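In structure tokens, the next block holds one chain alone, the form predicted alone.
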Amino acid sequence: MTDRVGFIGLGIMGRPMALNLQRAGVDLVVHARRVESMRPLSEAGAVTCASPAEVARQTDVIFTMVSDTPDVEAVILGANGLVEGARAGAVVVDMSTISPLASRVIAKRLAGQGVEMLDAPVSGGEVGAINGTLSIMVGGSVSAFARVLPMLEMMGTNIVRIGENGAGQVCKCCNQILVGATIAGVAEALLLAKSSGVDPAKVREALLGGFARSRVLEIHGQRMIDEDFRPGFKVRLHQKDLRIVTENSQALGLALPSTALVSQYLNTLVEQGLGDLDSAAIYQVLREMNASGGGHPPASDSQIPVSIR
């Protein structure tokens, strides 16, 4: 591999992803807002930079992994952003989860100076990032995808080019719809079992052997039974992702009622200061809603009572 590689954004997801590239033999040039976030990479030999533009000046392929659409816009198009240093022929691979519409706008802006962009959001959480087993959904040209595929394979095991720019972000929207709706469905099922005097652990065990089996039932179902909501994927990040889904669906004139309902549950948790819990805490929202005598979803502007023990 002759491309010199940059990585920007070294948080919960980005840092283990960058470390996996480094362990596979890639010489990295990195940047993060916090100096301490770069330390594990620099100690392993990475070059550290003071800005995204500085990373871009030294590299041919640049990965970004930050929190939200405004963060990506700032890193790529803002002052001292990648656009100020990227050279013609470079490829920017944004692995954040952001608006598909914004991703297409950014790609067009980069294309104006001869830089290609791939949107490549991921699924698999921190564990997948650490283990290099992420699912990676890619939008962009066939040639750019082929160029970076060997590097993506150092971070993930299920890597699919979905289509042109923005398609990867659309796929991630679809992923978050399914995950959120399934979490809510598992929560309702286990709440029904418990309220009926039936052991929810046994119900989960039986369902895992049938058509209802899912990773959400396997992992989040156990979290709900144990009432252990230490974060794997935080409520506030899932809330952000469903906001992106909603903005995209509204632009298309689509009604997504299940997504709207799950968003209410997540909004309530964030409003209660519980945004750093795992999104499996939806179970507690439903439990408390029923305990309060509601039993029905509230109006869109209502707050669902919730208590986390």
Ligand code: NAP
The other form holds:
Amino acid sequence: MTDRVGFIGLGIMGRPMALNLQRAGVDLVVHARRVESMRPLSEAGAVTCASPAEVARQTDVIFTMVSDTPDVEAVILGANGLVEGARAGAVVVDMSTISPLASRVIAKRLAGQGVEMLDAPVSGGEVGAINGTLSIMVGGSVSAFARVLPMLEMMGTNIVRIGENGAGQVCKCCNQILVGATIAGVAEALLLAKSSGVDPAKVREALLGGFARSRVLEIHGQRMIDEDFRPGFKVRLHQKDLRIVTENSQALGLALPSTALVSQYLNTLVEQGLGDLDSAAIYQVLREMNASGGGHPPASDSQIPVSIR
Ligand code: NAP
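Starting from the form predicted alone shown above, please give the structure in the form predicted in complex with the ligand.
All chains and molecules follow, beginning with the one already shown.
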């Protein structure tokens, strides 16, 4: 492989992803704001840089994995950003989850300087990042995709080019709508079971063999049954992702009521200071909403509708 490779953003996701590239034999040039974030990479031989611009001066393909839209804008277009050092012919691959609209604007700015961009957000969480089994959704040109595919294959197993710039981020929005709505549905089902005096663990077990089967029922369902909301995928990150969905849908004039509902659950958790819990904690908010009515079967026959008495 002849491309020299940079990696910026070495947090929960970025660090194991960069380590997987390194283990596969890629010589890396890295940057993070905090020196300790770079240490595992530098100890394994990576070159460290003081700024994104410095990374760009030394590399041909640069991966970014930072937090939110303003962070990607700062890293790529800001002072000492990639744009100041990137050479014509370079490719920037942004793997953060950010606004599709902003991603297209950034791609256009880079194109003006002869630099291509791919948006390549991921699904699969920290475990997928560590194991190199991420699902990667890519937007951008066919040629840039073909050029970086061997590197994406070092980090993920299900890699799909969805379409042009921004299409990967749109796909990630779709992913977050589905995951959020399914968590809310699983929470309602398990609360109904528990409030009916029926064992939610048995309900989960039975439903996992039928049409309602899902990874969310399997994993988040278990977390709800155990009331163990250690992350996992944090509430505040899911809230950020649904904010991106909402911005995008408003720009398109689309109503997405399930997204609005799930956002309210997540906003409530953040307001309660619980933004660092796993987003399965939606169950907790739902249970609190029903605190006076849930938890026991109807007290008397008079509470049962006449039609089914
Ligand atoms: P994280 O642990 O908070 O790491 C973010 C990294 O970005 C940190 O290393 C931080 O640098 C760096 N960073 C943030 N803003 C920066 C800026 N303005 N300039 C330079 N560096 C900056 O977050 P994460 O969990 O890895 O998530 C990264 C992205 O992946 C997010 O967009 C998230 O939505 C997405 N994602 C996360 C998961 C998950 O399960 N965690 C799953 C799928 C997708 P310092 O270390 O120097 O502070």
